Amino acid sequence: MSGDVLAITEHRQGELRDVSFELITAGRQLADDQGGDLHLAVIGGDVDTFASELNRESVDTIFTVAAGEEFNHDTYTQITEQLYAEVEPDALLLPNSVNGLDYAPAIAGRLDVPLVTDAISLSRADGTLEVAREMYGSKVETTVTVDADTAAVSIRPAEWEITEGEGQGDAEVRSFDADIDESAVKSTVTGFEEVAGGDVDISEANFLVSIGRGIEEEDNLPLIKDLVEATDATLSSSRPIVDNGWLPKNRQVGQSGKVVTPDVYLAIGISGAVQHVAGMKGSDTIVAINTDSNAPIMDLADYAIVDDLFDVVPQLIEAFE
């Protein structure tokens, strides 16, 4: 075993995505644990700008791929095949993202080796791979021991810290020459379209405030848009707001919806189901609103008001203005 890992990052239309620093966290911890090197790898779009944001002190080797500007399926099954035969790591690491999970089962099937997706945390003990991953809805967490020498693994995004430190790294940035069998090419990318109300997105937003059921009917929206415009805040829900249809599928959070990980996170009439929570809990700062003191939401909350929000939301606009 060479104790190395391999960190596919992701970028989209033109700009990297948090959870490629996030591998780089997540990679580093298992690395140590293996005492191997962490080798990155970005494929398509500006990979020379990509490499420079990429090259931190965590990381030891950075392989850039020109291979077009957007994801492709057909090409990164390809390139991530040859880029493990290249560095022969002992783990793979992959984004838990829509673009991740649409080609790792294939990258594993291909190599012939194990996958263990969402992860949540990871480590190797004595030589063990152990995966920790959430199920029935975030209600249990459970730890899978990977009973092979080398396994591919997709993390879920915003569980780890992103590695700061952009630029200070001396990571060996290599060229890699990928060969493309264009004949196995059966996709085309011919563009990248936001889903309708797409002019926002709540995964890059610092402060969040985001409601719930609690509001009671629609046409409560305006108050809280008031608090919106009031804190330079972004608008964002719970499901039942998008399934009633008050607000676009594209302001959800949970595990149906987004992952954020605002500065503040303000729920507004929101329980807290776990669906919901998986989505928001890694917010730096949470403060509820409830009359329920027994709201799951509460005891996540760093602020708890205990109130009738009609009755906080206006004097939180009054104060804010």
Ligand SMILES: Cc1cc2nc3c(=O)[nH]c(=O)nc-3n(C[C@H](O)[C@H](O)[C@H](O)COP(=O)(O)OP(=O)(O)OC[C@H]3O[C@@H](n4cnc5c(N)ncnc54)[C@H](O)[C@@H]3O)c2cc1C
The other form holds:
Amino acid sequence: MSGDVLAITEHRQGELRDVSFELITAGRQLADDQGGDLHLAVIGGDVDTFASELNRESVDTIFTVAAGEEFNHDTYTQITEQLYAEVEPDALLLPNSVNGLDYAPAIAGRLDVPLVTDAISLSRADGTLEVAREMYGSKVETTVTVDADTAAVSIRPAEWEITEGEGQGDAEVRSFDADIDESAVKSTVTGFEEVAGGDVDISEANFLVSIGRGIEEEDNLPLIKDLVEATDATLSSSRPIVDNGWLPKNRQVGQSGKVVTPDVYLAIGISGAVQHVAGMKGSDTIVAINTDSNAPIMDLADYAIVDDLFDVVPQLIEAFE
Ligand SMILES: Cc1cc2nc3c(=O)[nH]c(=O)nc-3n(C[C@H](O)[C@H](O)[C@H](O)COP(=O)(O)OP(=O)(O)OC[C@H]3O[C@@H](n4cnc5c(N)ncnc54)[C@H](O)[C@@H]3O)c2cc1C
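Would you mind giving the form predicted together with the named molecule, to go alongside the form predicted alone above?
Expanding to the full complex; the earlier chain stays at the top.
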């Protein structure tokens, strides 16, 4: 056992995604547990710029692999397989993202290693890899004990801290020449298109005003929009608001929506069901407005206003204006 960890980072449209820096945090912890090195790989895009952005003290090696601009299932799978053969890690980490989940099963199949998806923590104790994940709609947390020397694990975004730092690391940056079998490349990325209403990415917002079923009806949306305007925030919601068609799907926070990590998350009339909490528990400061002091959101809230939102919101608008 080398103890080494290989983590494959992710970028989109010329920018590294937050999960890439979360992979550094998760990967370093595991590499320390295993007594090995942390190797990162960045595949495609402006690999040199990405490598300097990823160069943190906690990283030992960064492999840069020139391979087109955006993610491609077939090239990522082939390259990851070759990087794995080069590094021979005891754990391969990938993001549990749309892209990560696209090729993680393929790579695990090719390498004949177990795959544990959607990890929320991981460690190696007494030589055994243990991965925590949630089940039954996040109602139960389980620990998976991996009965193999090496495994692939996809990590849930926003579960680990982002490893900060501006190019201060001294990781060895190695250009890796992958041998791509072009005849096996069966998919092509022809363009990138945001889903309808994709002008706003709530996962990038610093201040989210988020609404739930407590707002009662669509006619009450203008009141909330006034608050959004007064606070210069971004509007998001729980699932029932989207299911009712009051806001587009890209505004939904939660297990089947988006994972968000704003500085401030203002939850208005949201109960805090586990499926919702899965998407917002990484927020820095959580403020809840709810008539029910026993609502589950109260267990998470840093500040709570136990009152009727229709009384509180107009006062907030006035105060901010
Ligand atoms: C497979 C699956 C996936 C799911 N994915 C998601 C997901 O991604 N995101 C998500 O959000 N949900 C998701 N859900 C739904 C989830 O289980 C809850 O039903 C949902 O989050 C509840 O939304 P809510 O808090 O807005 O509504 P409710 O649970 O109805 O809560 C409304 C809250 O508003 C408060 N309230 C009422 N009136 C007022 C008032 N006048 N002033 C102040 N407070 C008031 C109430 O006290 C209550 O706490 C999923 C469910 C399943 C089964």
